[in-house]
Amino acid sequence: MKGEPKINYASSGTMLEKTEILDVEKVINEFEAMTKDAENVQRETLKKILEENGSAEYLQNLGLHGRTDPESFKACVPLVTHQDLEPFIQRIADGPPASILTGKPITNISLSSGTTQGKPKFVPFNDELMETTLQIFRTSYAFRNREFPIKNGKALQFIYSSKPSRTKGGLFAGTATTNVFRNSQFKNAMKAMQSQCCSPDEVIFAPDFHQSLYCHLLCGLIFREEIQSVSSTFAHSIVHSFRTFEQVWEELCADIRKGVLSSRITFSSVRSAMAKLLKPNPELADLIHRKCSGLSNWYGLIPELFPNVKYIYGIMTGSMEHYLKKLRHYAGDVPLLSADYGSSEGWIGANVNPKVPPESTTYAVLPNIGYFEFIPLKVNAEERVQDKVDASFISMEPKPVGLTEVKVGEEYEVIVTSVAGLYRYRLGDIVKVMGFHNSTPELKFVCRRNLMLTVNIDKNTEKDLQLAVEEAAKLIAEEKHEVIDFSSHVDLWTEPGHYVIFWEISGEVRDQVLEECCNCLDRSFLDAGYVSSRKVNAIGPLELRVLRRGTFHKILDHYLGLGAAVSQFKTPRCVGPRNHKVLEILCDNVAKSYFSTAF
């Protein structure tokens, strides 16, 4: 429109002064304008990335010669996996500082959770990636705050740092969430969004997760009237926190009553920080004691503890959907809002429809935070190369399409070119296009491509596994029990190979019921390849292994010992041979085992 100021959509976003309160309407208006012109914004964003990093060794060797248009980029730069980039990232980690993947040297390394491959990956992290993170936070907050306004309140945030370390070249290495939480811009942004954590830094960065969690809960109770949101990176962490509360609430009450911190907290820095907050308050202790004593099976615990809470917030899609039932139990009538879509490698989309139930959440791609391509997972036979060989035998991966070229209802693998030196990087995520917000797609996360149960011609995804578990779990729900957590494994040592499903359940369940659960699991995998293979015994009977209580807590502790942070922890849903330690923990803690008779 004539007279309007030109917005540079490829810039790093709206910068905030320390004392400035986020202008929600301004952020929304910028997002709306940007997504109406997503194709051009993508071209600008790619141009900016290539101009800033054109001097990097990786791009210099690919023959771009300064060209920044999408056509030249796709012609010169190959699709890659993390394995392809590992040698370059390792050189960055080993030092000395050099322009290997980016024009300016990388200053930090992010560590992935390691739950997919069994060990953490090194991922480049820089200031530009931090700014895209803040832009995602600001965008989703703006839409969220329009529906659920928060003013001058505190947030109970179950956030944690991983154990800090240094690479051989001296770079700070921590989980992606740790790199964000340690960044000064993050705190300023949280102040601007009026979402300050009620816990002091000493609690967030405490060396021991269990002590940090206890203090988070205690801080929440101290500021219970001011808490307006409860959040963590993942739904699992919120559920785990309130399961822990069930065990320690009386001890928390005792701390509040006496104004003296439990002896379980051993770090002097944490004790000193908590001493500034914790004062004798017998009235508050009595109130919490009455509320906890009066709850039936802990239903509605969160609003009872925090009467002014507006919503509960965290990533609740994908592998986190399993925890929604328990989270709703704790939440009562408090809305659950799913957080945004991203990974250790970078962010992709924001939840701009916060009132939608978590199971239906979609993510609108921000076209200026990276350059995005999508590999179609279905190829029309007419689009295949026709030769003397029948098309069905031609192994030909379809060409990636651009952000605005995707089709509603189709599934794609995500390709990312980021501001932190990843070019045409196969993220491994499968998404489904559910619609468009203006001209940018709204994506629904489906699964990780390499997390798949397969023995023969069967292909069952993480989502298929989740649906099967949900269906079978209804049988133990009738017995007033629940599946606390689950995982799976393909056992190829037997002949024929078969699926193994691991369950940790909340109490003793009769063998007859568990046998039927096992049959139900087997019948619930509807993939045609699985069903036909089971019928001819090309895949053996499914095995349900019931675990001792606390097994998944041991798996969590295992990853914490490797340097992971709870904020980033995801239960591994499909445990392969690379995850031999996790598989060992699961197999060593089997209490009972059942084989299906469904076929």
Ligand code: AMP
Second form
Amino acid sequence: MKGEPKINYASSGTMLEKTEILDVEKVINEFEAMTKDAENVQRETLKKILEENGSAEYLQNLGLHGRTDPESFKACVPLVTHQDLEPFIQRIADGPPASILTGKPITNISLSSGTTQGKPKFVPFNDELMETTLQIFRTSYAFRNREFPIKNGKALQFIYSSKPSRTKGGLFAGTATTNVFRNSQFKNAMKAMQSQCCSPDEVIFAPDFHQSLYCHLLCGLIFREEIQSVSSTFAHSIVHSFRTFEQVWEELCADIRKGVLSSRITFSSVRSAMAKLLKPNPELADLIHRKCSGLSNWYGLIPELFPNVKYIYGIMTGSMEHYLKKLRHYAGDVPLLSADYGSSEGWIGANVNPKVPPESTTYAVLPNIGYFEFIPLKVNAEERVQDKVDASFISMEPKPVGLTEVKVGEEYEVIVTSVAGLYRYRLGDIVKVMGFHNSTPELKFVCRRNLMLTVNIDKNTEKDLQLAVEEAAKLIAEEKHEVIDFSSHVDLWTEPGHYVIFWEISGEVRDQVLEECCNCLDRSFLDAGYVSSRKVNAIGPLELRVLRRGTFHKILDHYLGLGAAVSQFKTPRCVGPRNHKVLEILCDNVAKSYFSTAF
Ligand code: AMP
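Got the form predicted alone; any chance of the form predicted together with adenosine monophosphate (AMP) too?
Then the entire complex follows, led off by the chain already shown.
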């Protein structure tokens, strides 16, 4: 097709022949109408999902017999986790094509970052999921554009592809965002939203992240006057990009001055795509040089580089909040707008109040993109924050309520029934209902249910921590010592943030052995997000802090003082800043500390 890149990036998505500018008022009106009737829309959505997929083996075996109402659905279909569906998804991945979870066989697999055991999870992806993705994008764009209109602009989007692979059955497997970016409809949607990425496909899909990032920055500078938004999926990536800019800006200026791309870019496809954009421009190089030299500690860098930028956009809630401070520093007076709420498994809500600062952003659930249920967290949110009853919300009896039945101020675990073959799937996220938009709830993201450690894209659970500790403890076991108890903390005060593991050990262990333990801990977190961030130093070296004997007793005493019972006491395995008393006890009792040299 004319205008398509020569490389075959486009997947099965239908190519729209003509791209029209999005009618934002129409999108908003549709959203308003739909959210006024959220309960019915949910019923209809469930009906549609069950009709389209009724022939799938999974549903056939549950005895629905063609019934599509929520009551029968809940009675027949069990709540599941990813682990329960793994055998089905694996069969889909292994082929041959069959109606296993969906009526129409799945053609693409998404690799979610994975919160269990640090391994990426396979999640089904299909055209229907792509359409819901676009609907979310269109909805939040419509509301955003009403407040911050952009026209004929380009977007500096720090977006990247994962290394494409095929499953045993020949299905394309990449991260969910890769599945989206390579879909031909994505590009058309961006055109319709007047937010086309300023970088060519060869840059987005470059096999090396560093080269891709360098070229994104260069493209941004070349099109600096046209850039109207700066974005990425997650805020962390925007911050990382401008931190990199601080390192490479002179090299970027040199490239622009001579019109010759740095030799650090080695991929010929990227070099030839960039050669079409990069022409000698000493005036631009001088201008950027002057601007950068005039900044104080890079404050306001983004508007200085991109004078017409209207906003900075990306997911800024949850684990991304940490990056807001640095992002605001780069942004100066340019507003920060949080992007939407979703996952590889499916989208959930759109940010329809873009003027609200990211710290208070909520997400309005779109009632037609999936069927949603919510497990109430019986534990009082305040108590949980104080970690008085840290484990009880994991072991509760799940009794989900419907989308329109949730209560303001309450916290819930999200259950998704998606258009891509997930039925009553426990997503593992905790959200809080902050209000309603018409009759659909506005959710605030609270946390991952089982997530213990995260600095940016990394996700390590209590189990991952335990496995790492077990591995490293073998080294001191050789010295006839043991780890009496352990805990952890994510230190975000350092730049970059890093993991701190606290150990209370029996007896004296030689420094040399403990240094090795520290390296071993660092290497034992196998989560792809952790490993890749460590390699690029987006997460700093892991720190092992050895505690004085008796420290965990002090923590137990502290909990007992709050009313906990010894029989139910569990050592907090990850201590956040909100749990300042426990953190204080840990930090006040450090005898020695070691930093990893493993990466
Ligand atoms: P993944 O499937 O690997 O992309 O991760 C999806 C997870 O990222 C979700 O289940 C959430 O835990 C988190 N997430 C996605 N969107 C947001 C958001 N807007 N705010 C906070 N966390 C989010």
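If you superpose the two forms and keep the largest set of C-alpha atoms that fall within 1.5 Å, you have the rigid core. Residue numbers count along the first chain shown, from 1. What you see is a predicted model, and the numbers here were worked out from it, not measured in a lab.
The Cα shift for Pro496 between these two forms, taken after rigid core superposition, is 2 angstroms or larger. A movement of the C-alpha atom of Asp94 falling short of 2 angstroms is seen between these two forms when the two forms are aligned on their rigid core.
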